[in-house]
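Single chain ahead, by itself, as structure tokens, in the form predicted on its own.
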Amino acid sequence: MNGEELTEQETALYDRQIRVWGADAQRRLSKSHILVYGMKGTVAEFCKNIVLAGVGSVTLMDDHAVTDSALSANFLILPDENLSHGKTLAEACCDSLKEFNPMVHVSVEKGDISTFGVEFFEKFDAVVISCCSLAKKKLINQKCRKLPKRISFYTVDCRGSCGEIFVDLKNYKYSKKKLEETIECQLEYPSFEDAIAAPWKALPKRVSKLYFGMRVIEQFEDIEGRNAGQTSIADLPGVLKLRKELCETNSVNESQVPDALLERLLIGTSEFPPVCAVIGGILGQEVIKAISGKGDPLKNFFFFDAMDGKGLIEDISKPRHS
């Protein structure tokens, strides 16, 4: 959309949304540009949600070839081999997303996201990455933070019945209504690197065990030089050894990272579609909030575990030294 005002066609199409969050919020959405890296099931759910909401454009990145395993949780990939043969995951998903809302520009960018310079990210309002190594998460987050404009940054990971979202909105200002008055609010977000550097002992006692479990698996993959999700139950002895070391370093009892949880995270290399729907729905909601300026944004981790059906928000930051 080139103009400032919504067109008659857009107003008609997004009528129900405009009634919920107003024309100004819909205008901001219609001018926004979203970069998405890693086209697995959770991200497919997210993309469907923001395309239907009416963002301006979505750029997809994932050069992996379409395989049978990709069909298990990604509904954007059609099972017809003739339609997806020879295509990358991004290309196959792009074709399907265009049909959800022809008013949203959906395109594919090829290449390894970690090799792109800082200036590449400047044209986007939000960057969402999935299936990334620890090093890649830190790197992309740093590049987004170096730019003068605020770029909303998100990581999302889904392992079997568990999922995690991380949010970095830098210095985020928004307004919300309380009774009859409008209140101006401001939140300071840490980078991904700073957030996970928070000493475990300094965190609240009831912090989600999934936070610790995800950090152990993440570090194990990093140390072993694995790609995200390249684990199996055969890795359990090495993971338990690393957990012991991390718990000793952080002066935390090993019961904070139960064996059973680590086993589930190791085995859960494929996604569970109902969990994808939950995590993808929450992520879509958060990106829409950040762009539209409507609603309290999540700060800064969200965890979901289908075993108990609970979704938990955790504010995890490295303590500031006075």
Contents of the next structure:
Amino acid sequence: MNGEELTEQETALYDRQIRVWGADAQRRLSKSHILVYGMKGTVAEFCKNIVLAGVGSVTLMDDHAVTDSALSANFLILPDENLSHGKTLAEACCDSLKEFNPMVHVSVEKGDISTFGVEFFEKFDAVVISCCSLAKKKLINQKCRKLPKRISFYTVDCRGSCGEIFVDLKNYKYSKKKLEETIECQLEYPSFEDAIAAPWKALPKRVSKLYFGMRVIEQFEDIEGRNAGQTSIADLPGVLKLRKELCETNSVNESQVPDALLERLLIGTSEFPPVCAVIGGILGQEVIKAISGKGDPLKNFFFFDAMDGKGLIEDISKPRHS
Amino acid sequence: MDTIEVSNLNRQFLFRRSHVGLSKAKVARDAVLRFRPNISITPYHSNVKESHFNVDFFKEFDVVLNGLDNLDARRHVNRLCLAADVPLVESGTTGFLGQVTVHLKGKTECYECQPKPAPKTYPVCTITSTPSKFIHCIVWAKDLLFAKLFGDKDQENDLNVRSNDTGNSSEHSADVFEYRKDEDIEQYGRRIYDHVFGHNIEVALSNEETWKNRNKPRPIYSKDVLPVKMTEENGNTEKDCATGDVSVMAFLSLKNPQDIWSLAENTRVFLEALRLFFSKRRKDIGNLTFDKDDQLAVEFVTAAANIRASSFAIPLHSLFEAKGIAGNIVHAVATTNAIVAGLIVIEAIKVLKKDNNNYRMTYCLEHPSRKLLLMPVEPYEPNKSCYVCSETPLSLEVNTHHSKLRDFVEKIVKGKLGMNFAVIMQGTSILYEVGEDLEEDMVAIYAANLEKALSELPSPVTSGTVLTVEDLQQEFSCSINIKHREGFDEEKEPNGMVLSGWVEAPVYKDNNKPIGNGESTSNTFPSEEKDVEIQEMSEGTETVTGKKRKLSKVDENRNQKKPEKLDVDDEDDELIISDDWESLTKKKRV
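Please move on to the form predicted together with its partner chain, as the form predicted on its own is already shown.
Expanding to the full complex; the earlier chain stays at the top.
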């Protein structure tokens, strides 16, 4: 797009959403650059949403080869052998995504993201990572936070019927209209590392059990040197043992992390398409909010469990030391 | 039966630009097969209300998922699913809000157990004489002026109605709007302009009473805004691709639909649009109804509404905003739709697994309520006084000597009960029905019956009579107990009929009603003097909490609150729901 005005084509295409967030927000979206790492079903849904919304560019990273299991929850991967043969997940998704909105620049970046320097991340306004080990999450988060530029950082993971989103907007300032007035808001977000370091005992009693469940599995994978999602029900004894240790360390009752939940998370290594849609939708909306500067962003975790149907926000951070 | 439009492409991701104009059902099917080749998908490019989609058709399915965009169709499908005893998953979205509900006959509420709000309507005098909000000006421009100039000439039109209609100058006004043979279009345009924005305002001003507590409008004459010479000078090049693409804006270099035009610019658009209709689209005149996708119509209505707004010191709006209001455009984004779609599938899978104890209604919120962005609620038991699924008889108070069968059909059967192809019987006598294979003499009898007073029908309808109204396609039947009543309050009960046992839906502020159940705002101009008050929705009512279900006797036009609540805040998009959602769990559950 040229200059400051939306083109006629953009106005026609984005009419229904401009009526939601306004032309200014749309303009800001069209100038934004998003990095996406880990192309599973939920992220595919998310990418679809932001491409439709009309962001400036989306850069995809996932060097895994296309396999049959990818087809089960990633609707961007087409079963047609000819189309996906020899391609990486990112490449296959890239081809599909371009079709959704020719005005968005979609590309693929290859390589080991852990080795990329801070300068690599500077060109992005938002970074979304998935299918990532604990160590990698922390690393990328730190690199983003190092930059003077404010980069919106997100992690997203779906396991079976459950999903988790983490949001780090650093120091986020935005304004909103309340009645006739415009009020300035400011939110300070902890890094992923700081957030999960919050002692469990200090958290409110009613915090979603899914938070703890995810942390236990995450730690388990870390300790065992597994890739993200590389668990099975056979790991249950090991996981339960770890839970016991973590609960003791944190002085909380083991009932905070129910057996049944851990089982579900262990078994649910593949994604469930409707949950991908729900999580991908929520995440899409969060990224759009942060880029457009419009709307209250969620702080700082979002959980969804199809079993009870609740989609809730938890504010989890390390308490400040006095 | 819809075809694909450009504005769909921001969220309906199965469609591409190259598909614009094609059938949604067919293209969607093809798109899905690309990533799931082994599913059997049958597209029907048709209206779900067609007779082909009868109860037997619905019986073939294990579950029905609705993605409809109007209340009428939803009610229709609801009744068919009840008749076929097929579970229905309903849903709707608007902007950031959405909801999914599950309906099982006998186990949960049906879609109509909680009546859905009727579209907002405005008092006639507000539209014709005392507008106070921009939307009143839009309704005036669309349903009165546009209709008068370009629509069916035989339609009744209140354009010259004044609050105290002492003198009847209808003959004079008929001349005014009629385009005279060989008249200069420019002159015609100014004549119309001056009549509606100048003359009519002056006439209205002459009635002091109206303006006692209101700001007076000012009359506007075109020569004061746009001296005649200026328009003559204004370019001869027109930008139009095809007849349908005729547009004023490009011609006048008013490129940005988000700009708010000045009074002079609005006047130019008004006059130019009128000129273009007459010079390029002459054959359309007399047949047109307002269509939001008709660019020239939108330009005309925007300009007309703005000029009227200017007269009444109401803030002007851009074409973009005006189009949204006039066209009842529902704002929509891909993300909310994706979330709701996921939730629909989750419920559908439960239905297929017959997971009876876990069905839920889920609400998707813009602002969290008690940390929840997605709020699950257990379904309610069926409403015992729901006339749709509980077959509760209704009562109708009516003057059986004065009211005709036609009134009953229009106002009650179609208007309230939503039955379009009804059979009306008293006992075994059929008083009225519609159908394709009726014998001529029967058709004649029914036509005659329509014009008879109820008490004078071949099977007289009097106090104590029970009428049965059935819609065979919906397989839905309803009993109505008739009670004769002599008098009705002209203001509160202008229909001269009062239906009870029917829980009247409260009229909401646009933004606070169940999400996306139908056209968000309808500016359908009321044909009667219906004074519907707009009620502020208070916490704890509707949508999430559900209402008390007392059998209440409700007047046709219940005035719910004092007029000061008419000032609707159009900006606030918040859905006000009960903060006390846990109390919901104490309601009667399945």
